[in-house]
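To begin, one chain is listed below as structure tokens, in the form predicted alone.
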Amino acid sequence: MRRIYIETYGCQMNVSDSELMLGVLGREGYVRTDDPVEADVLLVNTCAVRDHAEQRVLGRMGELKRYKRPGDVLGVVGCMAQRLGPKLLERVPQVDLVIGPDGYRGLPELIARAREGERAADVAFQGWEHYEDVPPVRDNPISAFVTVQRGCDYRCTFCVVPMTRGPERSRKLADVAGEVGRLAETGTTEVTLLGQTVNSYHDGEHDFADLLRAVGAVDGIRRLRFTSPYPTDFTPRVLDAMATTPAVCEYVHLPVQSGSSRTLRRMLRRYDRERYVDVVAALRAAVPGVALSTDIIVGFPGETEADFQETLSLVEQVAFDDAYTFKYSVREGTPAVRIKDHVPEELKTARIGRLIELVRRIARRKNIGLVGTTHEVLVEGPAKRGALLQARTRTNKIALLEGPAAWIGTYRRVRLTGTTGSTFTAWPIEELAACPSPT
């Protein structure tokens, strides 16, 4: 028996990417280990989108080779992989294989090579492959990720997705629901549908509207979550579909990197703050209630202190229920490594560090006006610590209660009875697995 074993560093896309070479892997008799010990392969997954990331990565694959005996195959596989290709194998000699996101489908093949001393790269964009004909093999039976579309046709100067995952494709929307309709027959309730810019799906014939009414309408599926949209392909057709749809929950990751309109101007993105703000409206008219988090650049080149400013005041102006900070990384390939303006990294530091703490500050008070509320949650595992269960709100709220290994899985009526400032406390009322999907 051949064992893999696989680290998955990164978003979504790249989980739902290492599903995927469970899939590959396994039709090979391949069987996962959570060891590396055992493994036979060892692969990364990697995300690019950061120096930090893969500093990471680098230093991770030196401990990796000290797991490596004579006839394993060490690689690194997803985005960094794409980036830097053959010259990971110049830079770390101990890996064997190096593979993009477009590449896992020969995977078997490259492992057979490797073992027999061939050390290769496969780094070349596939526009036509989603994998369709590969069964992912999931780790949660309730709660799936859902890939409809791959790549990115939007050039944000700060952004390596375009080079690392290629241009934007979507998959057809038959193919989506048949994969959801199949899941729900498995007993999964709830599902993720994701894409880098995940509201421009379109397969040709149909809308990102379309395919949120029809994965919506799938028998068994309770929740319906996506991740990312970009905001403005939040068309009229999409905000009607999400506010008619009972499956969608009331939850919008929305990126806006800054609130600056001169730096959003030097970003390359399609919207300044007005429209911003506008779509932040418009999706609070069409879905009363809806919680939104947001992901923040702080130190693009040229980001005067005024502009810094304005991004506080945005904070403020959405009131977001949580955002992800990031300090800007220069990324070699983007149109932003020849902006020479850049701002120091002891200012980032201090930006961000005041960034942060306004975030928390506006997340804990609105979290706070949530403690006696009663919510539907669904129970999604055991909590890190303690004797806990673990749930989640429609709206992204993390709920930590009390309750038997038997709840995992169900719905369940709760109220809220405290908070840290990111997560609840709460309190069981009721059982709702039995109760049919919000109409």
Given for the second form:
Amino acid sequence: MRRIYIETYGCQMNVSDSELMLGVLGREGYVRTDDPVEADVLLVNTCAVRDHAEQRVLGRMGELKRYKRPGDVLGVVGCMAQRLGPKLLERVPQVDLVIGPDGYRGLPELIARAREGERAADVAFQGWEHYEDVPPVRDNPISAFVTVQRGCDYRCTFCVVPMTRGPERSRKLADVAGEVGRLAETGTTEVTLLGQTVNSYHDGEHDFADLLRAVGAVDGIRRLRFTSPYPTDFTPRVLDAMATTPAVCEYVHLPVQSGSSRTLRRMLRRYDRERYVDVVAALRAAVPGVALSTDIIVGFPGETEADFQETLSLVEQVAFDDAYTFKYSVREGTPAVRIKDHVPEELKTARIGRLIELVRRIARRKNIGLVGTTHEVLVEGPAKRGALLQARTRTNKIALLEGPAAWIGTYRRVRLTGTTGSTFTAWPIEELAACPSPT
Ligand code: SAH
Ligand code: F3S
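Please give the other form, namely the form predicted together with S-adenosyl-L-homocysteine, since only the form predicted alone has been shown so far.
Then the entire complex follows, led off by the chain already shown.
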């Protein structure tokens, strides 16, 4: 029996891609191992969005190569593999193969060639590739990521993703609905639809509104999530589908990047501050109680103190439930590299510190206000620390509660009893029936 070890960095789509790679290799008789010592093939699925992510992978490669016995194969796959291609083979002599996000069906062949001593890179884009025939190997039986769109056609000036994931393409609605139907039959009750601009989904016939309705109608699917949407792709049709599809959860991750219209323009985002705020209002009207999180970049080239102040004031104005904050990272080959006035590192560090402080303060204020309210939660598993169980509300808040392991995978009503400012403790009230329409 051959064993495959795979380590995944970056976004949820990478998690989903790793499940596809396990599927590709599963068909060849490989089984997964969580121990690199016993692996015959070691893969690192990488992220290229920021330099920091790439440096971490390079550091980790230095460690992983120690597990490589004669005959073993070490591969780098994913966005950093796509970006650096054959250069990675030069840079890390122990690496045998390099494959970008569209090349995973070639894994068995490149592994075989590596065993013959040939080191190879495949970084060709395949604009048709959806791995439709590959059965993903998932390890979470309750909740599944389902990629519905690959690539990105938007051209945000800071972003490497269009260069690493290639042109945007959507799976056929019937294929997605079929996959979700099979997941539901085996007990999965929550799905998260994935795409770089997921709500721009269009399969030539159906848009994202159709997709939400089709997936939401699958018997057994109680929670439907999606990430990440693009602000201006919330058409009235999509908003209406969200409002009228009970499974769609009251949580949206809505990347804003900056609160300054001047910066947004230079990022080539397709909205200004006012438009973003309008989208937030439309979401709040369509989905009462919707929780919102966002992505924010500080220190984009040319960002002034006044621009940054506008980001702070937008965070206040929208009052996000959470925000992922990043210091701008120069990505070779992207348009922003050529913009003048790069912000010094110390200033980025100071700004991100101020931003995080504000984000936490607002989240804390909102979360304290939720203590005492009742929610439906899905019990996901044991808590990371201690003996409690970890559960999640439809609004994506994490709540820890006491209960038996048998509760894992069930839906329960709980009362939130306390908060650290970001996560909650909860008191279980009652179990909820397996799958009527959510309340
Ligand atoms: N549309 C994608 C975005 C992928 S990148 C999605 O599905 O979310 C994820 C986030 O990384 C972006 O929203 C942005 O905030 C951040 N990011 C992208 N490029 C960056 C860069 N060069 N420097 C810093 N942060 C970046
Ligand atoms: Fe990147 Fe903008 Fe696409 S952030 S993934 S280019 S929408």
